[in-house]
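As structure tokens, one chain now follows by itself in the form predicted alone.
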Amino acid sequence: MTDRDDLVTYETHGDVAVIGLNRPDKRNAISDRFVEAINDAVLRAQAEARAGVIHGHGKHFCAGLDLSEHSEKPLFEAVKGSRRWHTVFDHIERGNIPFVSAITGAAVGGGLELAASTHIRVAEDGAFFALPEGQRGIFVGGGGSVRIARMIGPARMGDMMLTGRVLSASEMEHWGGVSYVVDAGQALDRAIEIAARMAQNAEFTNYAIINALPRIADMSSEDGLFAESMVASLATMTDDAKDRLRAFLDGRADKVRAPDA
């Protein structure tokens, strides 16, 4: 046991690892020690599970950076701290398994940056989103200028930062930052349900989706199409893909049907 084990909870539901941010008295604000606890749990999930869920204990998902700690840092320490956030959140975004965030209450500042590093975001109807860095005299440092800007667009992100605008779950869904909006008390269950569904996918396909897609988005059209051909060809060569395709051709796999069918 380490001195940071109490900052996160970890449990498994079948092939799904469920990571709980466990600092509810601080609205799960992220400190340096907290970042390392999240990293430990994420790496454990990568080794033990096929999909993961991140949620917050208490009323809030995450209220962002622990400003009391940040205000005391010398310049270079702040730079190194930001880069550490980048590394840890990259373990989520471009690791071995897909992650779902279950968002309740506040997803503010660094909390929204954390949510943006997950692949699917489920928010309860009462959740809210903000980037108050402009009002705090600081700037996003956990990857938000890349992840959030690409998720909702730089103009909308700039609006949030410049004005302190607070968005509801439905507004963030409209902007493309939330995948599912659910009723109060349902975010975690829905996130686990979605993660369990993803855990049934071929491991290589999940890996390709979370690692190849964002890289292809950064490429030119021609480079992206070439990379797509390489990844698609590799995927069909795996034993898992061969078994699944054979099951479909033999009529042993479900066909895609309309939602109400």
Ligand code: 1HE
Contents of the next structure:
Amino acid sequence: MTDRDDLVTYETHGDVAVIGLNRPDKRNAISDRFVEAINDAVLRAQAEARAGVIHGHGKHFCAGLDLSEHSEKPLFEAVKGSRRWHTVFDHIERGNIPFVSAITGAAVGGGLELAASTHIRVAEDGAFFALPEGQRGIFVGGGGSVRIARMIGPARMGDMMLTGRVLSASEMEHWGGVSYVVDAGQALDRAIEIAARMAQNAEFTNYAIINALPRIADMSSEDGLFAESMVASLATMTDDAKDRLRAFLDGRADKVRAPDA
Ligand code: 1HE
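Form predicted alone done, so how does the form predicted in complex with the named molecule look?
Zooming out: every chain and molecule, the one shown earlier first.
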């Protein structure tokens, strides 16, 4: 038990680790201590689980950077703080297991940056998204200029930052920032359901998906195709792949079925 353990809740549902942002009185605004608590929970999930979910206790997913702490910071401390967020969110995005975020209420500023570091975003009706850095006189510092820009496109991200516009869950889905929109009250259950499904995948394939895809996206087509062949060949050599391919050929594995079948 450390002094930051109370800032997150951690539980497991089978192979799924469920991490709850637990500072609802401050709308889960992320302080320095809080980002370390998130890191601890993420690393623990990677050691113990095969998929993870991140959600917010209270009505909101996350109000972003703790502005009260940030306003006091000297320049170099702010730089180091931003770099620490990058490290922690990188542990989520390019770690060992895939994460789903369950978004309720506000996912703003650093809250949206946190959600963007997860692999799948589930938002419920009533969730809303904004990047109010322009109004606050600051800038994204939790990886948003890379992850959010790639997720919805730099022009749309610039629009959000310049105008302060607030997007609903369905608008964010339309922009590609959310994969599932569910009824109010359903985000966490749906996120756990999706994570449980991902947890059944081959571990190496999940690892390759979350680690190879963003890197290949940064490469030239030629380099990307080469890297893809290497990763694909490695995956095929795992015992897991051999067992799963044999199971299909023996008629012991699920077929892919049309959505309405
Ligand atoms: C906070 C924060 C925060 C709330 N830092 N304390 N983020 C923002 O600019 C978003 C600022 N927050 C809001 O717009 C609203 O609080 C919410 C829409 C998220 C929620 O509204 P509401 O009406 O439910 O809550 P509230 O009454 O505004 O806030 C409740 C308390 O949380 C209150 O403190 P209290 O002591 O007066 O009760 C608020 O001050 C506190 N609170 N949000 C600190 N963010 C790595 S760079 C990332 C850059 C950014 O993230 S910029 C975006 C920052």
